[in-house]
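Consider the single chain below, provided in C-alpha cells and representing the form predicted on its own.
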Amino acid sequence: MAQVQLVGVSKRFGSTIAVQALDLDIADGEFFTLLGGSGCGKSTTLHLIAGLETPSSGHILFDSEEVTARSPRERNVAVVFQNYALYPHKTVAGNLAFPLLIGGRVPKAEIEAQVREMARLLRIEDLLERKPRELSGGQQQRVALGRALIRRPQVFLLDEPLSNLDARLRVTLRREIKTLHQAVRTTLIYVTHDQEEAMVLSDRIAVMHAGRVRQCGSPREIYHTPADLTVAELVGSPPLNCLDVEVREQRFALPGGGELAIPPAQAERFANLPRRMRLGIRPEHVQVTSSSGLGRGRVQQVEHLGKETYVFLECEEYGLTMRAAADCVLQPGQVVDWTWRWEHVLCFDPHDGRNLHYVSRSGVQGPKVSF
C-alpha cells in the first residue's frame, strides 16, 4: 500500500492540454475515484500514476518518495483496463500465476497456494482450468482483477473496468470490487464516467472536467454541497433542475414573470447574494402539493421505473423534473401545484458557476471556474 501524491502535474499532447496543474493527495489504503465525462483527463491521470505516461511538468510521489521518472514495474503498480487483456492461450490458473512466474523467484508451491487463495477470494475456484474464451464477461473481469492483485502491488489502478458489462452484472461486480478492497486494503484508484459507481464505491471522489479537478470530497459532500454547477450537473440522476432568477426584495423573479417569496426562515441564507443567480434543486426535493404551492405546471411526461417515478413538468418558460414514489398516479396533461424544499436549494453564480454557499474543508470559498 502507498500514499499517492500528485503535485502540480500537467500533461500535454502537442497543443492539447489533457491535465492541468493537478494536485491530489490519496491516502494509504483509500478507495479513490476519478469521475468525469469523456475527454476530462481522468484516464490520462491514471496513466500518469501508473507510469504509462510521463508528465509534462509536476511531480508524482509514493509515500513521499519521487517516482515521476520510474517505470511501471519500478513503481509496483497494477492496472486493470476495460478490455481485460487476458492471455487467450493460458488457463485461468495460468493467467493468475503469470505475474509470479516472471523472474522465476517465487517457488512453485507458493505460486500454487497464492493462485488458489486469489481464486477463493474472487469465487472462481471452479474456473481454474478454463481458457478465457470459455468465460463470461464477468468471469473474465474477475480473472483480470486477480491477476493484477496477486503480486501485491502498492497501488491498484482500475480504468473503466465495468464499462463492457451489462447493467445487472455491473451492480454485482462493483459490490465484489468493494468487498475485495476491504479484504486487501490496497490503495485503489478507480476511473469511471458512471456517477453511480463512483458514489457507491468510493471513500472520496475527484470530479474532473477539462483536465482539472473541480472538487474532491466524500460522495455525500460531492452530492449535497457541490463546489460549482459543473459538479452539481454531473452528479445526480435525473439531472439537477436549474432556473435563472433575479432577486427582488425577498423574492425570486422566475422566467416567464412568476415570483417565489423567500420564506422568513430562509431569509438569512439568501441575503447578500448577487442580484442575478442560477438556482439548482434536485428532483427528489421537488414535490406536488394539494395546497397552494410555489408554482403550477402541466405534466408533460411520466416515467415509471419500478422503484420510483420521474415526472417532467412544463411551467411557463421553464421545466422541472420531479422524482416521485413508485405508486405515483400523475398522468400527462394533468395540471398540478408544485413546491420544493428550500433548505436544499443551491445558488450558483451565473457567470463563473461557483456555488455561492460552498466553503471547502479548509474554510476557503470555492474557486471561480468557467462552465
Ligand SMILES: Nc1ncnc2c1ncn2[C@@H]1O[C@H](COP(=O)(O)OP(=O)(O)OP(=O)(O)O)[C@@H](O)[C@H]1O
Given for the second form:
Amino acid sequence: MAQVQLVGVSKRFGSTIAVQALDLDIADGEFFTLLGGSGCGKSTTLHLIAGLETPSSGHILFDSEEVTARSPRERNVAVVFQNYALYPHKTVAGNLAFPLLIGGRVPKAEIEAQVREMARLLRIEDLLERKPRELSGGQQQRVALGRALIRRPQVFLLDEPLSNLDARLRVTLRREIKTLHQAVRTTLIYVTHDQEEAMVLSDRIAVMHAGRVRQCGSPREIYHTPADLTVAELVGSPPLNCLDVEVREQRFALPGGGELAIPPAQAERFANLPRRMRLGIRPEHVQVTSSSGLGRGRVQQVEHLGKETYVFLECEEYGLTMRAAADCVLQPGQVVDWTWRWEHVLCFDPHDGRNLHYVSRSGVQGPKVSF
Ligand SMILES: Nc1ncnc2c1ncn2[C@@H]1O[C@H](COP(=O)(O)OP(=O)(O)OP(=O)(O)O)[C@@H](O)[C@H]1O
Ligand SMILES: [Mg+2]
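Would you generate the structure of this protein in the form predicted in complex with the ligand, following the form predicted on its own above?
Expanding to the full complex; the earlier chain stays at the top.
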C-alpha cells in the first residue's frame, strides 16, 4: 500500500495537452476516483501513475519517494482496463496464478492457496477450471480484478472496469469492488465518467475537465458544494437546474420577465454578489406547492421511475426539473405553482462559472454554504 502524490504533473502529446499542472495527494488505502467526460485526461493520469507514460513535467511520488522514472514493474502497481484482456488459453485458475508464476519464486502450494483465497473473495470458486470464453462479461471482469490484485500491488489502478457491462451487472460488480477494497485496503485509483459510480464508491473524487482537476473532495462536498458550474452539472441526476438572473433590489429578475422575491431571511446570502448570476438548484430542492409559489409552470413531461418521479416544468422562458415522490399524480398539461428551498440555491459567476459561495481549503471567499 502506498500514498500517491502528483506534483505539478503535465503531459503533452505533440500539441495536445492531455493533463496540465496536476496536484493530487492520494492517501494510503484510499478509494480515489478520477471523474470526468471523454478526453478530459483521466486515462492519461492513470497511465502516468502506472508508469505506462512519462510526464512532460512534474513529479510522481509513492510514499514520498520519487518514482517518476521507474517502470510499472518497479512501481508494483496493477492496472485493470475496460476490456478484460485475460489469457484465452488458460483457465480461470491459470489466469489468477499467472502473476505469481513470474519469477518462479512463490511455492506451488502458496500459489494454490492464494488463487483459492482470491476466488473466494470474488465469488468465482466454481469457475476456476473454465476458460475465459466460457464466462460472462461480469465473470471475466472479476477474474481480471483478481489477477491484478493477487500479487498484492502497492497501488491498484482501474480504468472504467465496468463500462462494458450491462446496468444491473455494473451495480452488482461495483459493490463487489467496494467490498474487495474494504478487504484488502490497497490504495485504489478508479477512473470513470459515471458520476453515480464515483459517488457510491469513492472516499474522494477528483473532478477533471480539459486536463485539469476542477475540484477534489468527498462525494458529499462535490455534490453539495461544487466549486464551479462544470462540477455542479457533472454530478447529480437528473442534472442541476440553471437559471440566468439579474439581481434587482431584493428580487431576481428571471428570463421572460418574471421575478422572484428574495425572502428576508436569505437576504444576507445573496448580498454583495454580482448583478448577473446563474442560479443552480438541484431537482430534489424544487417542489410543487398548493399555496402561491415563486413561479408558475406547465407540466411538460412526467417520468415514473418506480421509487421516484421526475417532472419537467415549462415556465416562461426557462425549464425546471423536479424530483418528486413515487406517488406523484401530476399530469402533462397541468399548470402548477412551484417553489424551491432557498438555502440550497447555488450562485455561479456567469462568465467563469465559479461558485460564488465556494470556500476553497486554501482561501476564504464569501460566506460558506451550509447544508
Ligand atoms: N497517445 C496519445 N497520443 C496523442 N494524444 C493522446 C494520446 N493519449 C491521449 N491523448 C489525448 O489526450 C487527451 C486526454 O486523453 P485521455 O485518454 O486521458 O482521456 P480520458 O479522460 O481517459 O477520455 P475517455 O473517457 O474517452 O477514455 C485527449 O485529447 C486525447 O486525444
Ligand atoms: Mg480513458
